[in-house]
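Just the one chain here, the form predicted on its own, laid out as structure tokens.
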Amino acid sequence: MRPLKIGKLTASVPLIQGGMGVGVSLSGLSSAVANAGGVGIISTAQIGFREPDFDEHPLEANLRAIGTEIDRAKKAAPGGIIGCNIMVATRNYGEYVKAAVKAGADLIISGAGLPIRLPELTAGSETLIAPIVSSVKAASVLCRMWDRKYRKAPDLVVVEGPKAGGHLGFTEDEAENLTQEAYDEEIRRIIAEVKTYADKYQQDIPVVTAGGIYGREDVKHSFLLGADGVQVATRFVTTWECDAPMSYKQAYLDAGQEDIVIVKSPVGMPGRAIRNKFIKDREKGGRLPAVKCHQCIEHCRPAEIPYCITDALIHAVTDRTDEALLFCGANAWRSDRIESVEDVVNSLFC
């Protein structure tokens, strides 16, 4: 196991905790997973959920939570690194990186798009950026813009597969069927384009792979494939630390392989989540009007959509688990007990 160096920045452990918002990965897994010495990601997903004002004024809320939640994570995890998950489809999405660099993120890690102005919008700091990106496509448009506008090159990426939980950048045909051995040759093609601009800029540019991660068998396929490190975050919600209330976790813990499934989102991408009573009530048909907008989304289109997806992510993280879209990676079913994030670490990586 070798450290993984991403810029000035060096984890002990070549390891990266993966965003999960609304409300799961925030100051109190990202510290734990930062003291275990991986780097702690905290999601901006409606971060500001519990602010008192977050109906009203959900974009100042969120705002204000960046700030709180990066303070709290870095004051119990002292010389960590700790970063943020950024979406690229957040509505006022600027304004989120800017919060990020200015409460003192050490990296921001970006998808759910592709963050083309990310380099813009974090100039002069030393917060680091990464894209996510799940094909040699994605990762040689992202990389070509950003050196020709910014003549910048990524400090690190992350390639995220079809196993991934949440949102995921495949349609629903190939994140039900792209096998392992097709994407796996994609990883391959990714790390060779990343390659060039390492060399181009004379630099290195880590390259970490996500999406199903759950055992050590997982980690020891990335190093063959020539990754510099792994993403794990469906492994580190059923941890003690893991923001996410019992309610949250005891869902991974009682869901079986059957009841991982794909869902259409409401904002018009595929994703994976544990099939509960919310799923199959959507699969009947039928709208849950939004009662209010909270701003999430940049093209959202409240009259159109099922249901409001930030409604049903804090449901789910507030004990309304039956009301709740429950987002988990594909590896879910395989939960069977609460553990601590240094247990987890060590079953990975020992």
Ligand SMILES: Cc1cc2nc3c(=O)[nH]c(=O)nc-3n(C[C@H](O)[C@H](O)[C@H](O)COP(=O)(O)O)c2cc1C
Second form
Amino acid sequence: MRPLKIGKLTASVPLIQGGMGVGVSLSGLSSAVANAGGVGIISTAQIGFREPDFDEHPLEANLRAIGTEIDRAKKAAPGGIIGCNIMVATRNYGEYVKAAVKAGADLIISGAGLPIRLPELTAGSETLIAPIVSSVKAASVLCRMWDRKYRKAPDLVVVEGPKAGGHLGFTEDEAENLTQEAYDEEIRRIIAEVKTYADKYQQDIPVVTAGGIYGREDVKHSFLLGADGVQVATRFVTTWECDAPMSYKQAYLDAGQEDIVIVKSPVGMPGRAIRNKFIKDREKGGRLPAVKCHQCIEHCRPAEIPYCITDALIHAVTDRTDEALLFCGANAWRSDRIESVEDVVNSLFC
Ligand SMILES: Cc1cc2nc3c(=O)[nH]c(=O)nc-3n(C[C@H](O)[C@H](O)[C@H](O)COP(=O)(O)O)c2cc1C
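Form predicted in complex with the named molecule structure, per the form predicted on its own context:
Every component of the complex follows; first up is the chain already shown.
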């Protein structure tokens, strides 16, 4: 096991904790992972949901909470690496990136779209930048655009496969049916593509794999494919330190393999979640009109969506599990107990 070097940063454990919104990876989980030697990632998705003015001024509340959470995480993990996951689809994406840079995020990881403008939004700062890609095509387009437009290569590339949780960069059919062998080949091709830019810029560009990494054998497999590290999310939900409430963690503990399904989220992308009462009700066609728009993503049509994704995700972290969208990765059913972050890290790497 080699440390993960990302630009000037070195994580002694080659682990990135995947960003999980809304409210699942905040300062608590991210600082625990950073203290364990990995990279802790705060999700900025509706991060200000607990702020008193969230309903009236969601953007201001979210930008303020980015500062508060980064500050808390950095204080709780002195010398540790703390970054942010900011989805490209976020409305006012640029303002979120600037707030994270201002608050001293070491790294920004962006998926749910290609973060074409990320280099200009972080220019002149120390914050490192990384796209999340799911195909060699996306990796190639992104690297080519940054190269042409900014003369810049990514500091890190996250390759997120079909077993991941939350929104997926795949069609429903691909997410259900892509074989491990087929996706392994895609990972090798992405690593080769990124290497051409590493050579061109004479810099290391580590590639980490994500999606379904749950045990030591999965980590080993990623290294054998040529990855420099792994990004893990689902496994960290059932830790004491995870910022979600116990009701969220209990839903993971209770879920069987048959309860984990692909859903079409109102965002228009497929996502993976636990088939709870909320999902069963939606399958019957029940539409839940959005009471108030929380300005979460670009291109949402509140009058047409089956439910408001912000409300459904906030319910998940406020003990309203039956009314919640409970995002999870394909391996969430494997959880059988609450563990400490340190135990998870040891079980993955020692
Ligand atoms: C509960 C949950 C919430 C997530 N939220 C986000 C998010 O806000 N932004 C994002 O880019 N990825 C999100 N993801 C994806 C993770 O960051 C990660 O890349 C992926 O789930 C890795 O697979 P694993 O969960 O099997 O380890 C989420 C995943 C889960 C399980």
